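Here's a solo chain for you in structure tokens, the form predicted on its own.
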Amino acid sequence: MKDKSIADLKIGSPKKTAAGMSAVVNATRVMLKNAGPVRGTKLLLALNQKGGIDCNSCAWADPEGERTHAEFCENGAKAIADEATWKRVGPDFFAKYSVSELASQSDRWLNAQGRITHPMMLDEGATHYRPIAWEEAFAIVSEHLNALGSPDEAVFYTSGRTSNEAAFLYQLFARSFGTNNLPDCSNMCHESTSVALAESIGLGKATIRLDDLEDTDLILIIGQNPGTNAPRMMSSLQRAKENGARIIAVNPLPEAGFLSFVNPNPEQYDDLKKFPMTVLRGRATPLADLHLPIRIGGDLAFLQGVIKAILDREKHSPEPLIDYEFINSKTEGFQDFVAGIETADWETILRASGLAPAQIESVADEFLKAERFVTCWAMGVTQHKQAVAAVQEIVNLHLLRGQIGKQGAGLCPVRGHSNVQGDRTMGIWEKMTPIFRKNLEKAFHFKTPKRDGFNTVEAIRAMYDNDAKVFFAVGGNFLSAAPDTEYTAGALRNCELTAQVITKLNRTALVTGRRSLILPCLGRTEIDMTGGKEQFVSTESTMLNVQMSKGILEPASAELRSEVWIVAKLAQAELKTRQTFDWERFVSDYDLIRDAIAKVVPGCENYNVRIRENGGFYMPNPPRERVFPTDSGFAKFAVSRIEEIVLGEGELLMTTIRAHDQFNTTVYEENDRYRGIRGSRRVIFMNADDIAARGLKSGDVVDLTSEFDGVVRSAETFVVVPYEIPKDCCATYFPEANPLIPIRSVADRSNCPTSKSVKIRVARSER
């Protein structure tokens, strides 16, 4: 008899563009259910516009100017949907099910039951969650801190749903108490990027606005899948190739949303008479010219390759191919890159590759032609052993020929979640700053802890190990964004109290420590009348815009409190015989909070004038007036050495992906309608020939495993599905697949997990 998690599994042919009516069907078929057609139209409109509601799913940039009333895509109509939904988790739903008989439901399930309405504690040793009052939760948690050996026995996690407002405070609490210990969703995707750029060009973040990207001449998306993990990009692509760009996508997969797109926003149309038959009839705008099916973990081979090609050629050519100028006078390095550059044997990059050496002088055919790039990535670079050395060379090809600083030119990591970003610069760290340090003490008058603290990674090692007791997280789903998911529940049940602040019921809610707490949050869709008056809070994009969000929706519960309530009061609980100032002022006026903050962060300063402004403001960003703030005061080219990834005999490398009906960890459907997947997440896409080599065919159920270290993990039933991906590479969805990603296989420098590039063996199942 079928698995029951794949009895459902139908599949079907790949899509081969992305949006269109599909999009808006599936839009208003989602926002109808959870929020009804008034309340789902009130959102929509209020939805990522200025002064609105600042959408709670991906981080990518809003217009500067004029927006049209559809400023969001398919999955950001999905988020809020989800976030306004109708059902609610009260007591009665806790007192129903026990913790065990929650656990046994799938992801989807938990998520669908709706939004938790009071604060709940499971004790040690019992079943069912019970209610709480908020100062007995208070309570709890000041007990098991204060309980502590040291503070340091404490670890403060932050997704990056929470806003700048909250994050502020949440720090400020951390290193009040005395521990740097805060671990963060940055270390487990983009922190690779975070070390790199911050070593090669002072800054880790974007170095372009939106209009670069409208406005270039090629644009290279390399690890990065716009059509699932950040739809609205496929607006800002259309736009490039209508000004005339060319774009390069660089992938395993051949991925719909970077094959082509229709826009689904008639307001996108300069004659709306086109409108309804373009989208009734699909009528596509191209998008990629070329697509390189790159092997797994072979970016920095790819980008080595491309970089020796362009070098060769100008040796050879009578005009410079590169920019000396802004060499000579910005960077600083360039002899040993050339030199590393000229060891790199073109054997080893085909082979680490996968590619061609056609395919990779078509790329530097590109690169030479146009005056003006841009180069977008994601995880698909950043969760790799060798992860800042790719983004490094994505550095160094920019470096090369002076692309950064300039119109239409430069660097765009592409955060995957809404204000991920925001909380870094709101010193949501494992480290700080020497000015971040100074401004705080400053501000705040007490010495803050100066050893840093962990990072994911290290956290969850931490708990494994018993040397982290208490785990209190703002946001997220801890257990399944996390790798190695059996060895991190072991880590979450050693704890002696876990605690959450959430809207939904989510896995890491009934993985806990001896006793735990459920702290229902407001959504950034409601109206907080914290303090008795209505307060908004604000977030930073993928490309540094700062501005206001504000809910329009009544409360789901009397009971919800805000993230900045929530830290503020447990400060108070913590902190009352040794505060130095007064958390009860943060919490009547939001306004005093960024007046902290402008204090605090550079960068912010007059914040409350800013961002009122209409769309706020843009962080400072040196690297886009050609200023580097690295240590030398120049860019630094980087030395890497390509690292081969050898499989053993029937080993494949595998990367962990999203579906299409998924926003990160939170699953909406059992569906990935771009891949042609329905009814069931537990697939392995594989290429023919392997699928054929290991005496297996299409449909058939089979075992996942990894080995590292000496230790063997596991993951059950999964049906093999034909796919267009390289020789000896498969891919699976995450969560479903995190088991086997082992906790100490991270990127170097970054302590990034390895998610993108797992080694693991097939073998039919027997269940």
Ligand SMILES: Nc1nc2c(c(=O)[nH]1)N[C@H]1C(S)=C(S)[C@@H](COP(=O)(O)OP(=O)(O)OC[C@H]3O[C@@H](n4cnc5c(=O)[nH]c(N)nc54)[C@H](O)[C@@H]3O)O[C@H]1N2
Contents of the next structure:
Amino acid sequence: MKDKSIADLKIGSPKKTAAGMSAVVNATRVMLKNAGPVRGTKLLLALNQKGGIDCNSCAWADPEGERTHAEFCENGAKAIADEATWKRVGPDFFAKYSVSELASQSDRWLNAQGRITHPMMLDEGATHYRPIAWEEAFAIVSEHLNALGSPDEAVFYTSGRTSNEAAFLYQLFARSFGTNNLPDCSNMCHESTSVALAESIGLGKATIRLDDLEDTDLILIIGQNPGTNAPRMMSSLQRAKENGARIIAVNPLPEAGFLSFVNPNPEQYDDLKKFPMTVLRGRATPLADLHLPIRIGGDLAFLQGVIKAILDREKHSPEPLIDYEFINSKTEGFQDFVAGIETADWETILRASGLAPAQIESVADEFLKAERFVTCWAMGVTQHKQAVAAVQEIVNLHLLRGQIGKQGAGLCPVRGHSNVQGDRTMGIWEKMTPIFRKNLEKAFHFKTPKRDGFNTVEAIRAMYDNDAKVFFAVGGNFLSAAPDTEYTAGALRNCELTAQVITKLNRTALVTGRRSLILPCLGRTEIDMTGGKEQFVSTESTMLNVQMSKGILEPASAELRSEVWIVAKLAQAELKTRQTFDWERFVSDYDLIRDAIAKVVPGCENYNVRIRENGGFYMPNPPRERVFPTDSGFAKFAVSRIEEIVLGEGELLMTTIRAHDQFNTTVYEENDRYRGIRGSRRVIFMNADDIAARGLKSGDVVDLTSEFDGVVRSAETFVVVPYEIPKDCCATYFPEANPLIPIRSVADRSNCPTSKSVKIRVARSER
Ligand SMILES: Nc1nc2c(c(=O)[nH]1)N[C@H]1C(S)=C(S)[C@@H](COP(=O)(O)OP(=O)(O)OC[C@H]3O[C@@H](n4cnc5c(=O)[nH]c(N)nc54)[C@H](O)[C@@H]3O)O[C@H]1N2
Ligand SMILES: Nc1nc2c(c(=O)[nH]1)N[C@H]1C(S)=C(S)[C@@H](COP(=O)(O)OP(=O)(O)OC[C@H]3O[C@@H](n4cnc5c(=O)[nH]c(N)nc54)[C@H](O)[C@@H]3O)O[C@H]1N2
Ligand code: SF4
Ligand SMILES: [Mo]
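Moving on from the form predicted on its own, kindly provide the form predicted together with the ligand as a structure.
Now the full complex is given, and it begins with the chain already shown.
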């Protein structure tokens, strides 16, 4: 193993329990290393407290009532420590390293250099970024926007960390400029959920709150890894278990995060004397009662199997097993749905799901026994060709037994980025609902662009084909997050200008258009004195709770500006005489932005008052009240047919997953504790039989290729790791394997890249 990227790899055994003492130790270590003891403690005490800092990692909801002093998890601590680091990337740093030297470094190294302190510009043909004044930077963006043949040649991307206030202004700017090209990370994430739920129940969001999850009879966790990606969800799962719930996990991998959990928060223990011993001894609460190791991409088949089993039993049962009253009064499409399920044949269901009849029957048993159930899902369901259909099958299962809009029952898509949901609520979308459009036009006296904009995949293709020429991003790391890395790099390189509002150096700043700008912004942990007074922002959790977030640290540099300020100044520079409202006012007081939000976004009335009340407020959630705002007013059963994924000779089906030490493309460390991996992320988890069948063994180095539409894509140097994963399936980490994901391989109807099902081949590395 000579390659530097894999030289330090150590393969250990996967864990069966999540959190516990190692989580406490790790959180403390990372906080001390990055932020120091005083700032670190201050941050942790403010994290997720009412009126404190909303955790900038995942979108999991905070408790409604009393909060303990430790309302965070290991990964929340890592995320804020990463932002609060003492390290700085300033003009000296950029003078020292050329862009090509930086591009040869790993993602982890780039992130570890620290917070960017100054706006920077990469001139055409230049080898190094140079500092630039803010005003000059805006003039350059404006110059490029003005040179476009049409506003639709600009792309305005958003990642899900952006606050409601900044997101609202950003979409207002893009639409005032004349385009709906507002792709976001959601297009690669829960878009399949949003499309499916909007059609089936009239709202693309969760229908439950935390207390429903904690007091229910059954929880299905499908295609989601709570221990790593929404760690405080495990405290809720623990409470649910204590209240008697059963848990079923459907996942190709046996993830520690749903197997069992030791709660590391002392305040969660009634008898504090027991806390240290319980945590130290690692006495765990077992979570999943059943784990079904599903074949990758087999979720639609599995769900149809469960439904088919339920409907079969219904036929032979003297008592009704399904909720006819709910079906008759609240839904439509039931007969067609039943007919559709009847045509699904068991052989296909079993082959596609890779499960045994008894496994599916036992899940049907659980669903029939439960009076109330909740389904939680994430990327394991949404990033496949038939993802929209799979989410709608989850809804079908709930509709069948009236499991939406009652205590302890409902749908729980677990959103990713801390404010990805709020950004969409604020209008970050390549489309607009009619009511949003009407309100926006009325409040701001302008005609919004009629044409739908580009989503993420469409934006990449447009840039590649020279149909879009300016790429502007608020947050995110577009190149590494997107599919088909080489193609996306080509798309960015084709642009006249690429500009990013970011906090940390990332690869998108290194693979650029003809000119490139880095516009560094404040993070959520920092005090925001825009307009000469202390401002706060707000966000929406995965369970629709909108709450304030206020930073407490001195900014990493005096040159940093808030996202709100940057967007408003850009709008002023670009729209100049065309602006029909006073952007400067927004910068003086974010309350004025919230007043505008209140006028435009349904459910945000009286925003400024309600956001200041204890813990914020909930967005309207009609399905929770059994009101379904679909076109017909009924919840809809959807009919889908399973399209089996057929592998060619020697092919494996690859899923791409997150390690415990990363937040998306931000790699904190090259480890994945729960899966036993240390020192390198360039691994491929394979079934022992598949390894043997290829004449390989644990530790061998392989190259990966994928073939799609006649094009062969490749990613080199991955170490083989035997793992408990179904045969013909394998897993690699995101973003290392993104070069293998074809740009045209997307989910039907949502256009989400199929990052969780890529057909690949594995060959021994020749290097
Ligand atoms: N610490 C941390 N937290 C995060 C993130 C992070 O990177 N780090 N990212 C945030 C974001 S943006 C998001 S969207 C969420 C993502 O949260 P998750 O969706 O939990 O993350 P993933 O690791 O992408 O994959 C989810 C799980 O799906 C399983 N899986 C893979 N393929 C399939 C399949 O075909 N079927 C089924 N049933 N399961 C499958 C994988 O084994 C894995 O356990 O997390 C958010 N929170
Ligand atoms: N193969 C594969 N690809 C995937 C996925 C997958 O599961 N598999 N998951 C997809 C999903 S679910 C998502 S959400 C996307 C994520 O896509 P993105 O949201 O584009 O990516 P992130 O890695 O979250 O963005 C990290 C960057 O955000 C910047 N940043 C951090 N904090 C702030 C802030 O407060 N403000 C601003 N302005 N910038 C900040 C930092 O500079 C950092 O480099 O990736 C997608 N790509
Ligand atoms: S569960 Fe998510 S939001 Fe909550 S503290 Fe952990 S990372 Fe932050
Ligand atoms: Mo995501």
